[in-house]
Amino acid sequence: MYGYHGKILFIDLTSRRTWAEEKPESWYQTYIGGVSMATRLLWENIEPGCDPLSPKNPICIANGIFAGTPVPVGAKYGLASKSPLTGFVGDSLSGSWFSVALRRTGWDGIVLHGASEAWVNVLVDDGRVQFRQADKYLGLGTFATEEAIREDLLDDQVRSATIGPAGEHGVRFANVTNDGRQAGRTGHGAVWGAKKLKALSVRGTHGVRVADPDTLMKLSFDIIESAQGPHTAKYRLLGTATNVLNMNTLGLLPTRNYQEGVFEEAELVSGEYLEEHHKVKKIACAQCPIACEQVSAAKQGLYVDAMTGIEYECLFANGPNCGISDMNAVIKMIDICDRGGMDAMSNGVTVSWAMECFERGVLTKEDFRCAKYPEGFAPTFGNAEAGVTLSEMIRDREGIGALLSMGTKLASEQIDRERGTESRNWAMHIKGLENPGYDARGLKTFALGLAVGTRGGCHNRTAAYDPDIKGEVDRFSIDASRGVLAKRTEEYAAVYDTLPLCKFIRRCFSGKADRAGAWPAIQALINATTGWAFTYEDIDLIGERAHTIKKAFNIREGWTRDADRLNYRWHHEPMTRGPSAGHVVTEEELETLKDLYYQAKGWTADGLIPKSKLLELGMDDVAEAIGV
């Protein structure tokens, strides 16, 4: 078989015992690799409705199709566990060397099942593996794991994934982190840290058999040859935190907690502020001829030792959305969540939401001390240094960090049970996982990829804000295309996750972002990888597949229709000021718009998925566990 090694490899923590697990052809195709692979490892391998934090919820590894060949920015590998922060399937993309390495040791996946004794390194080395005594390195940050790992095995070929000390502690926010590049969002840091596997490391000296490698290398030189034009230059030049001022012109920009979408501080944290004052150097993953990641650092006061990669994701919620303007206290908070394994999107609006708490009554001062300040401070919008503060306690889980740790949902829960509040009313988050830097007031259509989303409150697995934001619809208004809108925009960013590519370089296929431009292409690259004789057609069945196999393992899960549902404030709170002020996504609203995605998606009206459209898609088992 070409493009794969055809087995995958299993690993128990708990007795250390091993195994592998051939998979015939017809599963690689209709799985391909990515978050759909990974998760459909997760389907077949977890007992469902168990605790994500339980021995009984497997670490799922799926490397990417392209993984250690030409095709520029292929190098990504999929990872999938049940997720701490919502009780439904947690997947996520992390890329670089670590997915090239593993692809040289054979495999196309690994899953750990079990939990160990003792805290363990395990070395996948070609087809040995080892369980490596990991005390050593607890207390360390993520960079420096994967750094003293290479020093102790005297080999710098060898790529680790690691947890920093947030994922040790239990934060259910943490994330997995491997040459600087995070498995980030929904908590695999957290399932990693229950397990006690502080780290997974690769070595490998296998190769990757293409069936038509001259046809491979043309096509891939061809999209680098792209790459370097136009189509990539907002990214290469300052990278995605040049959205701060785009958002902050159209009024989407989330500021204090979402209260408003206007940040009259702006241009403090933009990208072009960033550029001229805290710029390093730009880096780029394996296999990347773009190099979008905007190494910067503190220059000046209090912490001046912060340095990390900054994107807009991150900036928005350690910045506008706590009210800080200062950016190298900014660039502190992301660096306290980079080095200690952590994701800094759900950090930021957990923090703004601790700080709305303070401001209305509902936490004091008191509530806030600490060994720093041990009578406690004051968390206003805006205060650098209680943000910074923050987020260092929530990494140590010290004093309400630990609640803090437990993301809003189940951190407004606690406090609204404990003290008769209504906390959860500003609780940014989508069925657990805290929101994206688009405040979906002002975006109908993304409002609805958000709320059906799968994997929650995430601008990775739905492109819906495109037809808002690009005028081709009204996005302030709802209408019958939307169903079909969010269906078409979900799966084409699944087709991306699947093999999985950068969506970044989507525009260099043939200069459109659309199916119209990327799918020959792909399709193209598939083939010549594989010996395929994949079609159009089957591109967009890579889309609806890994997207239909996380909704299953929802539906397993306990998924209803009422879980597809927004925050209170995006339904009741209209802003006040800029070009979005005085909309909201109303509760009939998304209701219609539900009802018009279900039908889009050809399900039943409650979103259940009828058994004919599961085996339609080829998948029969799934079928009869799940279809009605």
Contents of the next structure:
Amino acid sequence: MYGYHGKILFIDLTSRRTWAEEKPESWYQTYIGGVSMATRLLWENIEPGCDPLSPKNPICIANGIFAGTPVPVGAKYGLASKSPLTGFVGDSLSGSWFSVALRRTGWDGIVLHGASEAWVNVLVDDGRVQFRQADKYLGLGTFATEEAIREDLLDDQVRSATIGPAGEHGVRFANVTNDGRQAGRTGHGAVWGAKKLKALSVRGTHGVRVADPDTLMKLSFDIIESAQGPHTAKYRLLGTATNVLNMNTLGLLPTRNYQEGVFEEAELVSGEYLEEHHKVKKIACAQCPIACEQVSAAKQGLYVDAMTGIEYECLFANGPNCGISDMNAVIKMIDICDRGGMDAMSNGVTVSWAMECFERGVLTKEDFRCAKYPEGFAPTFGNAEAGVTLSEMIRDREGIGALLSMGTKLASEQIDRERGTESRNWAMHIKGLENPGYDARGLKTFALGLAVGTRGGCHNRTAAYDPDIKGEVDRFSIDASRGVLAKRTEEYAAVYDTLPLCKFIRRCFSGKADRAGAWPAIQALINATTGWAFTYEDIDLIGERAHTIKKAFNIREGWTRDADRLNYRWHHEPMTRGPSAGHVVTEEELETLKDLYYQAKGWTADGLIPKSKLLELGMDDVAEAIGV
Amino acid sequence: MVTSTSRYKYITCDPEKCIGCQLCEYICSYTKTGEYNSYRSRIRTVRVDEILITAVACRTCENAPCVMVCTRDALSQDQESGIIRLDKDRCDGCAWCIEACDFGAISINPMTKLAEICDQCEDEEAGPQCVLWCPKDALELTTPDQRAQRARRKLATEEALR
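Structure of the form predicted in complex with its partner chain, given the form predicted on its own:
Full complex below, order starting with the chain above.
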């Protein structure tokens, strides 16, 4: 088999036993790699219904088929566990040097069972597995932990995926981080922390053999050249932060906990402002010719020690969405998240929920007592120091930070139970995952994509905002086309997440990002790597299968149609200003959209998957387990 | 800091331009071994302190220390190009050359136990493959004097425009 090593490593953290499992080629052809293979490993290795923070929730890692080859943006791996935020599938991607080093170890994936008694750093060193004591790394930030492990082993070929203090403390939206990149969103850091796994390190000497290296080299070279041109200019020049002004113009920039879609000080937190005043260096993941990571530093004031990569999603969440326009403070908040090892989007949206709670009197100054401010403080929207302090309190689970560290869903439910309030109405999450930086009241296809998302409120798993923003459909109303659009865009994203390839390369194959523009090149890359004879239709199937295994996992964990819902605010409270003012997604609209979507997917009216559909996809054992 | 005083060309990396993508490593290992394995690359990317990134290959030192310390006369330097050549029959993988190199530019192949050093792809028609593939044009094959000349020209332009 080309493009794979053909074996998966299993590690039991409780007994410290390790074993290997070989999978047939048909298994690899069905699940490929990345989030799809990681979720399949999760499907095979979890006890349904288990507590996500118990030893029964395994950590499942699946590398990409292009990791360690010159295929641009192909150094990525998938990570799956049951999410402690949503109770459904927690599937994440991270990339860069770790993925390449993992490839060299000779394993296609790693599954970690159980939980360690003492804090541990697992080192996979080619075929050997070492359990290293990790007590001395406790409290270290993510990047610092990686560096410390390299220094201890005197080898900078060792790459590590780590958790920071947030994961150690059990913040439910803690991340796993490697090489400055995050496997984010769904709380992997909390799962690792519960297992006392501080870091997973990899070091290897094996090369990658592909079926047709000459073709692969030529394809890669052309894509790399194309990636220096206009198709990636957005990412190379200003990075995703350029979206701040774009979204503001459309009235979709979440402001003050999604109360509005226009931020009056957007210029001060824009990609343009960041470039001029804070930019330090543009960095790439391994294997990437684009270099989108805009490393930026605070330049004055209280937070001059802060420096990290700034993306739009982190920027909107901790900036406009908290009413904060001081870029130095926003960089500091994101720095706290990145070094502390927690999700900067969930952090910003949780802080903004707390700020609204304060402004509405649900939480009071006394609720915000901490070591730094023993009398408490007043976290009004726009209070930059409050944003920074709350981020630190969440990371350390200090004072009210312990409540906020559970995310907006669990935090609002607890406060409402204790105080008889209705703070859940402004808890901006879907299925427990905090929402992204596009207000769905003005993007109705995207509203559907988010509501039915297997991961919760995530912009990365559905590109359904695309037809809305490009004007291919009317973004303020619904029609019969939206079900198919939501299906296509989520399965399109799933193809990239499975190989995985970074989506920022999507226009570089032919100038067009649609299936007709991208699939022929992706097909050629897969076939040159593996020697398989995948057709155009097979590429579609990669996406459909990847999405289906995630949905199947959720069904087995108790998903029902009712779980595909939006947050209260998007249903009932229109924005008052800007081009998207006056709109909501009504409950009737959403139910109609869901009908259209389930139909487009070939599912039942209840959103369940027919046995026949699963058999058609070659997922026989899944059909047996959850098919109807 | 030790620097090469070479009159020879060698591959350098502009850390301002380098993004840390490692593509040079894949291309090098493929060109030299036929498989993708950055562990076997003769040019190595380095990233320290998060934002300091560069790539390092043989700097073709004059009176190259690696050649001088080799106890088995396995290494020699081409007088025309400065490229360090290895006599496979003589090398026994003792690693003295690695100790002697101030740039960390030599490695021992874990399989063959032979020293491996950048030869600027002298057998390739298109020249060094890493230079060809570098997406940011951070790598180049030049002499220190050529780079100094360019620096002077750049300075002259900037001062004239001031």
